[in-house]
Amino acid sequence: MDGSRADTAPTFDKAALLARYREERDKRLRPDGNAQYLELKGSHLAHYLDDPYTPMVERAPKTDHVTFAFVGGGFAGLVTGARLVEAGIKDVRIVEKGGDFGGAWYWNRYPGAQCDTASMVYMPLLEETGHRPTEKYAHAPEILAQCQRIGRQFGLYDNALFHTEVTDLAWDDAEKRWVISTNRGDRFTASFIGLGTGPLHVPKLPGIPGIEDFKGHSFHTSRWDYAYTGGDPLGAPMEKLRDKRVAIIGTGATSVQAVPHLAKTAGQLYVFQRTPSSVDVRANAPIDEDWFEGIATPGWQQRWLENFTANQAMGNATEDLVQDGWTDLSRRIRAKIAALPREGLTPQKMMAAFEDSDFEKMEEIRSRVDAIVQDHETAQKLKAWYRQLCKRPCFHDAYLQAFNNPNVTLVDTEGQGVERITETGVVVGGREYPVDCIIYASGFEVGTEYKRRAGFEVAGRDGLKLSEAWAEGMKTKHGTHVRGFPNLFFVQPTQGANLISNVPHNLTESGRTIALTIKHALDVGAREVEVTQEAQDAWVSLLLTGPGRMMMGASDCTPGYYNNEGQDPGPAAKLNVGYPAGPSAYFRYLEDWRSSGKFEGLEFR
């Protein structure tokens, strides 16, 4: 069997599944929540943050003025900068702590790294740059190259500051501008500023006792050490691992992609697992040039974006252009709901249909493990016992197969994680596994406070700190504008579409909106743009009429960054939601809002 999707729906005992889900969740609950991970910045472990890819170039500090500055050189900064340039605002400066554009895709160069949402909707500005993705799920080098292509085409390299971190951001009310200070001695000003630091740029390490004692080699997956492993991001074999015993700690999305490549070359590979990922079919394939030429008519990517969102986020799409694992689950849910009798279309019945569809999908995914993994005991340990959307769904056609290699050993920790690390190895259940190298696939900080992740405080009008303004939760209009912080724009999904399956769609729409807003301000001679208190309050009130955090707060979800490591996130988290009518409706609303030219709820002074 090839492990492809089953033709018939599996049968299941719903009560037994829910009991198993709760049992597996309870094994993994920890009272320390996010505190189980180590903060690297400012600690003796800060060397894990060093840039192994690009040497730092010395330069003189900047003390000039720009029309627009953006913190973060990933997709958010690139799409916003590009839209500003298109609007005729070319005086744009992007500040980025990495050595080039790319954000997460600058850092993630581990072997096998690729997007898990289809390239056609994931990679931004494909139509504008004229790039045809080479495969349905592009690998990291191609995504990084697209980021660099955007930077070149829109002239964003000219003013960019790389290997630079903002240390302070303060509004100067007298001059009506932002003052930006950095760790490179810069102190420059900007009329407008955008923030797009994102959640995937601050690496974290697990707080395992003895982590500092290991005498072998170690690194985080976002700082892959090809000098040690051999190979390169393009996929060359890691020949230097032929005689090495390698441990990889973590089995999330990164590990799912990296393990097959390590399995090909490592003398011995130990995969340390606390919680298995759900791994569905990926079915990656090259994108045919002739087919692409046929569909790439004007406006093609926007149509694909809207179609994916309408399918995946329960919109009213009549066709599925992308046809991937994300839209598959949504198609199933819609079919279940459509089969309900009219009198059965109650919220309770619809939620039950949603739940049944998820149970069926997860049973298929667990059956796929049995079909692929030859060792029965290993297969049982690789099965994910939780709802698919409790954790980031994974899609891969070589990860499960890697455990059939004689040099690969799954070390399942029964939900407890690694016990400790010694000078020579990794200990689980009292047994030490001697290794030469430890690779930490432990991800990035997501649940920590914004100030900690950003690395700086934002001080707005009258010295109001963002941490103070958001002490009781995030409060914005559109997730973009914040009262008390004029001329500042956030680029991120929360309190907007909140479309997590394809974050770039959120960012591209935000970038287009911000560019039009700033152009309008400049056209009318306004020096300040700020949301009114009434408009912000009204938006927050509207958000609270929605269904809330849904699956992310499900009581039987296994701990992870989706649900704050299983801990109560506090009352502020109730505001970490999106537009009540859903992403597709939000994007339509936002298009009407910005194209009207009224920018309702904003003051231009």
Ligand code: NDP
Second form
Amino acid sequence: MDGSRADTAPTFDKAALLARYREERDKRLRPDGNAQYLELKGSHLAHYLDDPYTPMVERAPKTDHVTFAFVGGGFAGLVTGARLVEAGIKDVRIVEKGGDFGGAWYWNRYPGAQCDTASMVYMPLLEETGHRPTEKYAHAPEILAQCQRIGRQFGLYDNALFHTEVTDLAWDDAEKRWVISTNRGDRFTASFIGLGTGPLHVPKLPGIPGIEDFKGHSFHTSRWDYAYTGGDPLGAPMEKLRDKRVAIIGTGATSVQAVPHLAKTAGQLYVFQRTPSSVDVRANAPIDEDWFEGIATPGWQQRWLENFTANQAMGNATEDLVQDGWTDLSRRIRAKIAALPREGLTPQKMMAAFEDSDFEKMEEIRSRVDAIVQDHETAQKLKAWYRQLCKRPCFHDAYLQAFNNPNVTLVDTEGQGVERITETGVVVGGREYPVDCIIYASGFEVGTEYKRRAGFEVAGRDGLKLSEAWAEGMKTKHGTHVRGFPNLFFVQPTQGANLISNVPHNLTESGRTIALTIKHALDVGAREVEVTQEAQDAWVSLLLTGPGRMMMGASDCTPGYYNNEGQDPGPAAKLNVGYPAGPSAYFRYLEDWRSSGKFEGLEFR
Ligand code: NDP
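With the form predicted on its own in hand, show me what the form predicted in complex with this ligand looks like.
In what comes next, the whole complex appears, and the chain from above leads the way.
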């Protein structure tokens, strides 16, 4: 073996690790998959679906016409709205079920909520709004404030409909416009429509027997009940928990951020774990004003976005501006691949290098648990035995530490989940843990049908339903345009860059494309714009030439929402992919597509 290969040779027993990963996965596989979860709707916690943050304002139903309507007031709607306004299209109406803009950041106000991707690239339109993030990883209130800032700056509040849920969307071919119906009695029309309802917005509950029987207090993390806990989203201590026994069920990204805060004040905190998260270093820090002034030269955020994306596995960056857990992982993979002899370099060898770097990273993350958690048995239980991208990677510098507090107990369920909930507590391994409060950190619906999550059906030309058009999987061009649905645009990552580590980057690029397309349609007097069948088919064929879903969705991963809870997701899932050459190449391609001015693949009529 030559020197360079020796440097990258694994120092761990790969076969033993793989066997452990498989054993841990097998423990967790269950036949009911996604069906194990319960909807909040119709449950004893259904009242939490009402907006606890903003009072509902009565208003008359809308029956007017707008140029552009957007469903969803999160990042997708905001960045698309902003780009449209920049392009001179000011008649934009955003319809949002919450009482303000923000989407996920409107609802998720649990203590400790913060972005997991660096603020400099995660928070949209920083340069346009002139906002300097205060921290490398901003906390939720600052992100929500950025959403509101975008709304104000681009005049998106004027025409917005809050506390309003779309119930039906139908294309009127005679009038060439969309008819939008809502739960507030609106029935207005729009020449163009955008959809950005987000991937993780329908809270779900674990299907634990007895969940309805609990007589204490309980809530889901996406509707944090500060009236019960005390404290606030800005981090004030939750004083009301001092004499309370609190259970939190779930140890995903939300729980990892909330547990350190609960640990500070809860009389007793039980953390019920089914699968441990991988928790890497956070290293959050304030953003220095002088440093920021130095780098914030015109075009800075676009440069940072491109750099962050180029630092992902398939990009080729020479410097790393962001320097975080995501770019670290990618840098290691690239270094491993670069160290391979050029001769005979095959995709299999590249995948093996990728695997090695993952094993190495996860060994580090597991050693970190030993270094931090004082109780040996608790430390062993907190170790994640799967590849890093099998589940959402987490980053935190106070989560593992919280288990050293005498008031915090990890209750590991050996991969089986909580056994039962009684009137008075939570049962695991036959033992009841009596508690006053149960907090469900049990996540959001992912694998369910688009219509169920969005809450409405979309009927395109000749009444074609989106659920029918996509019965065998999503089919689009760029993840944006769908044949049979003229003047309609999706704003989401799949079938585009599919850049998971920084979702807002996908959205801002889509927003740009949509604004340019609509401006062009209006300039040339077209009443309809639609992708051709050939262009859509060609795009879908191109997507299928790619490497597939890589780690995401791999069947050998531990079950979770990344891989349809370990069950065969069916043939449609193979279309949940991105541009074969990777996100950087996609964004370059899209920029060329836009700047050519040809709108290749679209018909303007
Ligand atoms: P997740 O779906 O990631 O986690 C749900 C948790 O509930 C898991 O630990 C799951 O265990 C556990 N669980 C489910 N059923 C049971 C049961 N019967 N008994 C015990 N435990 C159970 O939800 P989160 O809200 O944590 O995160 C959802 C997503 O939201 C993240 O993946 C991320 O994309 C996003 N997010 C982003 C943040 C950010 O960017 N800063 C912060 C928080 C969330 P198991 O793993 O075994 O299924």
